[in-house]
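First, one chain by itself: the form predicted on its own, in structure tokens.
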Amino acid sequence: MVKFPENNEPEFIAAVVGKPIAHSLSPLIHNTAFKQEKLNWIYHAIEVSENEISECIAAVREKNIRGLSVTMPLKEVLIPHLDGLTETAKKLNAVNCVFWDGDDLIGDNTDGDGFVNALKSQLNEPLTEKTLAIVGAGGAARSVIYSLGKNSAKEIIVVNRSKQKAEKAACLGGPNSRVGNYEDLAACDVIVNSTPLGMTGTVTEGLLPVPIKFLSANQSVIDLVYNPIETEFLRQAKLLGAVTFSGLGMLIHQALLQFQRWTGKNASIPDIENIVSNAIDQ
């Protein structure tokens, strides 16, 4: 049974829904942002399974929950229960954020734009001059490829074991996107691992999504895995001399795009990044 906390006026409630949900860092990010911006909001983690999604959205409407973050396995199954979708959510057929537009509940997907915002702040150079390789073709990859295409990246190369999945993902990036292989990585400015390989507490912990021999010192290497902060992939890339970034930037930027959708405000990132980073390291 889906149970949202009762809101105490004038407090607003937002929440992340999915299953499992106990590991989510979203409550830490959003509650830190609410406190930082002196907003009378509170954010909860609510476990919701696929067969409870109708009940969940009904409760959101009834209790006037002001915002939802959506994680697995609900990103697609909740779509029929909403009143509309943004163009990005339509294109990706996946929702990670729900917000109110008047009396309508609208689904959005902030993952890819969160990645691009993080990337711009990290590289401080135009994407129109960058060739990027995306390793993987799942949901995270698709959102990243679509947003890179929207932002006119010079070239997007999708590298994945399944060529068919790679082709479908590459189509989201527009005319400058194509399928490639490991040999194409040498010509790329940025390498992005969008797979879960290397994640703490999984059977792939410590594994590499790409053989290090295909990387070089003049590249930027990004791992969308954020736990651990430095994966084995990033550690070895750094030993080569590459500039490395964890998935923490995307995690925070996609969350703060949701925060903006709900509140109309922009939250400062550095303090949130430090707090979340410390929580992961503990």
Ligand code: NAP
Given for the second form:
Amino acid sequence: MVKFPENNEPEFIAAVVGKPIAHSLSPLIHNTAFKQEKLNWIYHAIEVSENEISECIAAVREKNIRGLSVTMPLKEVLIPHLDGLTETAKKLNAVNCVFWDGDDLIGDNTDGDGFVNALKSQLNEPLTEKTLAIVGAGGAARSVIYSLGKNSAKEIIVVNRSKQKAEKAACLGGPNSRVGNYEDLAACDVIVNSTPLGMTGTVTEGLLPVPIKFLSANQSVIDLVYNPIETEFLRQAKLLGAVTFSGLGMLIHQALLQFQRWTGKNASIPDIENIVSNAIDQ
Ligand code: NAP
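Can you switch from the form predicted on its own and show the form predicted together with this ligand instead?
To see the whole picture, the full complex is given below, headed by that same chain.
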């Protein structure tokens, strides 16, 4: 049964829903942001399985829950239960954030724009001058490719195990986007791992998403995997001399965009990356 805490206004409630949910870092990020911005809000993690989605959305409406973050396995199945979608959520057919627009519950997807905001804060040159390789073509890759396309990245090259999925994902990036292979990586400014390879506690821990010989010192290498914060892929890229960034940037920026959707405010939390990485290291 889906259990939201009672809403004791003026304390507004937001929550992340999905299954499993116990290790989600979203409560830490959002509760830190609420505290920092002195907002009387609280954010919970609520376990919801696919067959509980109807009950979950009914509870959101009844209890006036002010915002939802949505994670696996609900990003697609909740769509028919909402009143509308943003253009981005429609394109991706996936929702990671639910907000109120008047009396309507609207689904959005902040993953890709979160990635782009993180990337812009890390790169010195505009995206219009950058060729990027996206390794993977699943949900994370699709959101990243779509936002890079919206931001007029110079070229987006999608490298994925299944070519058919790569073709579909590349379509989201618009005219500057195409399917490629390992040989294309050498000419890219930015390489992004958007496969789950390398994640702690899985059979792929320590594995590389692409052979390191295709990378070089003058590249920026990003891993969307953020546990461990420095994956083997990033460790080896750094040894080559490449500039590396963990998936924490995307994780934090997609959350800040959700925060903005719910509260209308831009949270600025200078030490959030340290706070989240300390929680991962524990
Ligand atoms: P997904 O939808 O399951 O897609 C996974 C992709 O990885 C697919 O394209 C798949 O290839 C490829 N892949 C999986 N195993 C592979 C293997 N052994 N060899 C080669 N390719 C493989 O997953 P997702 O939701 O996109 O998530 C991907 C990763 O991004 C996860 O680690 C997730 O935690 C992370 N993520 C991070 C953030 C963040 O904020 N930093 C946000 C979202 C996701 P096929 O198409 O051939 O099956």
